[in-house]
Amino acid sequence: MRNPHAGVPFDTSDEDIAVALEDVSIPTLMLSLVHMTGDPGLIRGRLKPAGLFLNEVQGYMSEEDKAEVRAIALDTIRSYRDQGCPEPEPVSADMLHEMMNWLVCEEVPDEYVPMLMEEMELDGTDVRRVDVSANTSDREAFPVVVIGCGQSGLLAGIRLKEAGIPFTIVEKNAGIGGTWWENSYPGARVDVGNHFYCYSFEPSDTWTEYFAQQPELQAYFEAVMTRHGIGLHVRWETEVLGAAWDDHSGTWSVRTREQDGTETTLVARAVISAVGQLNRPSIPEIPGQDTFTGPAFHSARWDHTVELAGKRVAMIGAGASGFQIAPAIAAEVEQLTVFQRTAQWMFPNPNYHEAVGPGVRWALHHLPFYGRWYRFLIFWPGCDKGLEAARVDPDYPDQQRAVSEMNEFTRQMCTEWITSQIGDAPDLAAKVIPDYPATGKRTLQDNGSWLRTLTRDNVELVRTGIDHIEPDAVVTVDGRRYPADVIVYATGFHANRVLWPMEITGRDGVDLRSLWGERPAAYLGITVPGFPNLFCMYGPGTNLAHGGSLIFHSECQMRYITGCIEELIAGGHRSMEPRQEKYDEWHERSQNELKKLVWSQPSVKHSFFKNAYGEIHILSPWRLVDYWNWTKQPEMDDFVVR
């Protein structure tokens, strides 16, 4: 059977191949040529990338060098086509490491190579799929309930089905996608390159943009669900109210409510929470907001029946969502008033709204391992480098401004980008340049659209606090009145209220929400003492602010969870839960590490990363390679098994 990543045979004409090569990433193309020819000399000569930057599309090489590579590639691809597109011979591990180093213009440390090899699946093997060991009858007696059908819930369903374990997914929405179902506001798009923001075992060669918009993302998950036959296992428009553990039977009773109010109880041997951290909208309480006579809604509950053309729109909040909404609606509204509490750091990404050319899609579909190497190319610059950049140097002066020499460099780079986009507008510059260390809050990407929007005549950025709302206006604390026909709340989510509002009751009637309070925690972000056979995906301490993607983290977590369930079934065990000392030690270690990073700086205020006490319990402070290693398989000594 042909390796699915080795490309699909083709009969494309020489002329059409030449046109396609004008689109592609030239460094990625060169590695595909190595696979086609088996000749490493192609990357041992003069032709090589000049550097690597985040969100690369075509490669950093001179135009002359690119043209030379295209000429070599045309001859090589023509020969490969005329030979019938044979599947390339496997490449040695040492050669693959050399190819990695060449592509990213630096030495990839040995400790990363196994993780990257697994992520790329160059041999066509999905090693994150857990091998089945127990017999069928044992599996059929171990039903699992998965809460949520976003990207992590779908992944859970796929892995459980592969393992032959019966499962039911309960989803409160009418369709799949989680955040990509709910956030359908204008301009909604992903901020991780799409060719990495997809399952490692389900790459797509059809993305139309490098950072796809919401409809395309939701359609991707829909297609994956259909391909794996997961939809039949989902109860749509059904919300989980709570779950209670029964120690005698070793089961969870999961209470659900359908849209018509019907309540039912599902009994499961294990529960997997895949609800995410950004799914419960947060709307601030503002005096008078109930008196507003026009439409008012949260960005995650966008009302598509409301016509914005010619209207005066007040957008309260300008974080990640507002940052995308404003450019998408500014041209059609009469007036857009943006109320922003604090300015956001952003870094330049000229490809943020760029379309994927037909040549790239052709290469992804046909050229051996082009898609795998491109995935690696966009993964590596965001793999742990951001974590070191976030580390605080306690001896660095003026921690209000920056936390290290590297952080100061980032500040200067981002400041130059911001000022270059707004021209001679000192008043606006004072509003949009943050007064806290760079990357201290969620850092946004900009191709100039946000800043250009703020310079429009019909757009005003207001940094003054809101005092109250009137029937047709928003009034700030200085008494100024801003007329409005529509209010959009782009005010984020209850990120720190993990698993809220569900009532999860563990052993001896312990309530999980009461146990956690404002400080949610889970061992490896996955399991909690006293809550047997409860597994979290995207649980406490697993949100990523330094790189990677949540899909990568979800794949790590689900392999670990499947391994735990395998241990329960194969060993005939009733339950497992982490030892209290493991849980405590993990949380203490994580907290100590977080305090060394820029996100915890006192100068960073109004951050959704922080709880009411200014502490951070939702972010991961760990390198991706470490988390990958820790979650490859469960260490049973870490658990109390009954």
Ligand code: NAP
Second form
Amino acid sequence: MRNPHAGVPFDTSDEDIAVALEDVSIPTLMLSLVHMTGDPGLIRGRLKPAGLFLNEVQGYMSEEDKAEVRAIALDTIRSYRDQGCPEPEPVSADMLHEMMNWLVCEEVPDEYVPMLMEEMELDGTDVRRVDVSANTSDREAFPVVVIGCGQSGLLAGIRLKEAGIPFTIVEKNAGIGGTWWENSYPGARVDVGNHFYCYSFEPSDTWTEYFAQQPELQAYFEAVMTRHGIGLHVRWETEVLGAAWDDHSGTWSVRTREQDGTETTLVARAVISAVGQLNRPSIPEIPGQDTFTGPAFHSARWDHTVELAGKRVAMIGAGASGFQIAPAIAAEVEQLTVFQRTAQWMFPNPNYHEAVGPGVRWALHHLPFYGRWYRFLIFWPGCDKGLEAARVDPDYPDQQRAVSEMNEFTRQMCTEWITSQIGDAPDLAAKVIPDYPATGKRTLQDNGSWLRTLTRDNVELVRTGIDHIEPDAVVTVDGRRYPADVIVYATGFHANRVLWPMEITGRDGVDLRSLWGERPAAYLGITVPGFPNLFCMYGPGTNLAHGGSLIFHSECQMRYITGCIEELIAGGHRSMEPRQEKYDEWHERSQNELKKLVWSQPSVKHSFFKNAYGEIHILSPWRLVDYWNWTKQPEMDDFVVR
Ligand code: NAP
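Show the form predicted together with the ligand, please, the one above being the form predicted alone.
Starting with the chain above, the whole complex follows.
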């Protein structure tokens, strides 16, 4: 069988190939040519990228050099086509490492190479799929309940199905997607490049934008679900109320409620929570908000029946969601007033709203391994570099302004980007340039649309605190009244209330919520002592503020979880839970590490990363490569197995 990443054979005309080549990433194309010819000569000569920056895909090559590559490519691709597009011979490991270094213009350290090779799957093998050894009847007797059918729940279903383990996914919504089902607000789009933000084993060559909008993302997950036959295993519009462990039978009883109120109990040998961290909307209590007479809704509960055209809209909160909503609605509303408590850092990403041209889509579909190298090209700049950049230098003098020299550099770069767009507007500059270190909160990606929106005549950014809400207005603490017909709360989620509001009761009747309080933790973000056979995906301590993608993390977690379940079945065990000392040590180590990073700094006053005590428990302070290594397979000595 042909390697699925070797490209679909084609008979495209010379003219159409030449047109497609106008569009493509030239450095990525060059590596595809190396596969086609088996000759590394092309990347050992003069033509090479000069550097790499986040989402920069052309490698800063001159137009002349790119034209030269296109001419070589046209000849090579024509000849490859005329030979019938044969599957390229495998390339040696050393050569692949050389190709990596060449593409990203730096030495990719040895320790990263196995992870990247796995992520790219150049040999067409999905090694994150766990090989199963236990016999079929044992696995049939091990039903699993997965809570949630977003990206991680779908992945869980795919892996369990591959392993022959019976499972039911319980999903509160009527369709797949989780975040990408619920967040249908105008302008909702992902901010991780889509050719990386998709499962490693389910690449898509049809993305229409580099950072797809919500409908396209939801459709991707729907298509993957259909391809893997997961839909039949899902109970839609059914919410999990709670789950209780019975030590005697070694089972979880999972209580569910359907839309019509019918309650059912599912019995499972293991439970996988795939509920995410950002799905329970948080709306701050503001005096008088109940008296507001117009429509008022949260960004993740967008009311599409409300006509915004010609209305005065007050948007309270402007983090990642508000930042996308304002540019999407400003042109149609009569007046948009944005109430923002804290200014946001943003950095330039010119591709943020760009369409993927037909030439790139042709290359992704047909050229050998083009899509794989493109994935790596987008992944690498966000692979652990952001973590080093987030590290606090305790000797750096002005910690309110920056936490290190590198952080000061980032501040200057982002400030220049902001000021370059607003020109000589000191009032606006004072409102939009943050007063805390760069990257201290989740940094937003920008193509200029946010600041352009703020300079519109019908848009006002208000940084003064809100005092109260009246039936037709929002009033700030300085007494100013902002008339409004509609209120949009873009105020984020209960991110720190992990697994809330489910009632999870473990061994000896221990309630998970009481155990955690404000400090949720799980060993590797996955397992908790006293809660046997409970596995979290995107659990405490696994949110990524420094790069990577949650899909990458989910793939690490699900491989580990499948490994655990496999151990349970093959060993005939009733249960496993992490040793208390492992959990404690992990939590302490994670906390120590988090304290050394910019997100924890007191100068960052408001941030959903922090709990009520200003501590951080939901983020990962770890390098992706370490997390990947730690989650390759469970260490059974870390567990109490019964
Ligand atoms: P968020 O980043 O937590 O932003 C919430 C906004 O509401 C902030 O402006 C916050 O102000 C404000 N707010 C919250 N409570 C407030 C209060 N009591 N008084 C005044 N203002 C208040 O939430 P989000 O924008 O929904 O984004 C959440 C996360 O979802 C993101 O960080 C990201 O992980 C994900 N997301 C991603 C994308 C994307 O991929 N592009 C898009 C949307 C969301 P402060 O800043 O002062 O707290």
